[in-house]
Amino acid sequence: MSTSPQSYKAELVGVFGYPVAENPTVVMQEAGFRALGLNWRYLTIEVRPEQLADAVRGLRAMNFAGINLTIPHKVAVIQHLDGLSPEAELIGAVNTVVREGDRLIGHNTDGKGFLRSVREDAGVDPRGKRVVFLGAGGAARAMSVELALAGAAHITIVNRTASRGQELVALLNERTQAMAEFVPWQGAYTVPAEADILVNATPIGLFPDVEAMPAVDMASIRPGLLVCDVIPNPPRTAFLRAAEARGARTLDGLGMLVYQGAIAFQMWTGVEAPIDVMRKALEEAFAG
């Protein structure tokens, strides 16, 4: 009596970062795999900066289907890849790598995840809007580029380091249709009355420093302004609570985290991600 062959081989994906122990992506990705009965595993792997080249060679040798990149590898990984998506090339950073045959192709799903959250969770179309980003790091770069490509009319980059802020503004002005300007972050930032969307794209307020807030003049936050925070843990940051008290609408970072992960999930597996399952898994993890 013959039986059909049984495969015990799981497809491997994961994340490289340093530090990486508190990265919650494994929670939602593995919940998605289980929900769809996929024999996939997501590994949270600590990779020091000087180990990145070896780590990429290792994922090639072990036939990983792909990998996520988090701090500090999103830019450094580019030199070890075989190609970039147009968005990743424009942003200049990679957070998701997908194996295509023998090639490793870099993508950036951060900005796309944020854009989907703004549209679907907040119900706001960024087209024609005036947007202010606090910070000019990798998150701000990805999100501001995607909002510019989606038709945002004006983007203000507020940052303490002038060179980094001016570099992002130059990119937006040269490569997108949005008008962009840089404003030095000195003291408490006053949000312009004409702003439609304010985004904290810094890690200020991330667990365990949950009471920390970006330096913003809260009196300048008004009803009707959409205030967003990229921080997923805790989802309802001190900054968002303070903005709500001023009558502003708020959008937490949980949606962005779920949506960018769902995009990577589909890129890797070829299957549409179970977004509700993934979101619930993260909510339960953060509540715990």
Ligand code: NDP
Given for the second form:
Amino acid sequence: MSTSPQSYKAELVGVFGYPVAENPTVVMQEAGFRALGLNWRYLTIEVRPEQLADAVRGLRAMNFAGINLTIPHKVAVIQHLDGLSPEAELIGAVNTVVREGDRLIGHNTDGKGFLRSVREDAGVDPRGKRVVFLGAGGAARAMSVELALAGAAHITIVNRTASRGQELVALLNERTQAMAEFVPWQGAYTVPAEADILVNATPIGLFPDVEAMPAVDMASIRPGLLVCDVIPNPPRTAFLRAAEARGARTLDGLGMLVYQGAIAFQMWTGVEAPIDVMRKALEEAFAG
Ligand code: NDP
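Structure of the form predicted together with this ligand (previous: the form predicted on its own):
Full complex below, order starting with the chain above.
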């Protein structure tokens, strides 16, 4: 960390993606650095897939403290790193790289961000819970692995493409203590009465398609169920509004986005992230 007033050298982090122009992470990370007076910079960097290897070499040459990865680099980056956290190895994807001495180590903070939001924003401990995920992509993979590691008892993966859903279920059954099952997503999904948590882990309802809703039989959503959405923009999705109208408790995707960034912030700087400042910066960015 560079805190000396005599030093003009900033510590560098950022994100590699393609495309990357609409990624809002810079807003919350830089707000956090400013709030704590840290001389750090977060750069939004467009990296073409065929240039990822050179870009990672560039990180090493320029002594970056770390980097975030977004679409399409989360899996491809692994071959260029020196090691992975156990969770990133299990999930099979990296969204945060941290420099440790000369080594670049891959982590995944997406699922951890969701877990923290479930615990701190919703006040729910996932231990012993029955959880249903709509979707089986990268976000569902990271979230379901972290909930399984945190002690969720049973996980149902509901997905349109059977092979993808079955692959995630096999991973959860083979590598975690949770019991997992796959349900094909055909027509409106009926939420089982014994479910505790339902998560939309698809992009359905993401800006600008804000009125779209995942196909769920809303009559099966009852008070007592915690309904979560991964979509951060808009935070109050049509799906969450409909679930609230059925009496369910809800958790939006903004918390997950803030916490996954806050966890990366702390890994890089060694300083606890100013969560409220970062959340406010993102809310303003989405509102604008
Ligand atoms: P992926 O492309 O990896 O996976 C998308 C999943 O959604 C797949 O299971 C896909 O099913 C399913 N899906 C997509 N469209 C439909 C549809 N019309 N009907 C049924 N199923 C559908 O995406 P990610 O998992 O990376 O991202 C998912 C969402 O999570 C995005 O909106 C992203 O913005 C959000 N996200 C939020 C984060 C946060 O911090 N809040 C962090 C990471 C992601 P199939 O397998 O059949 O194609």
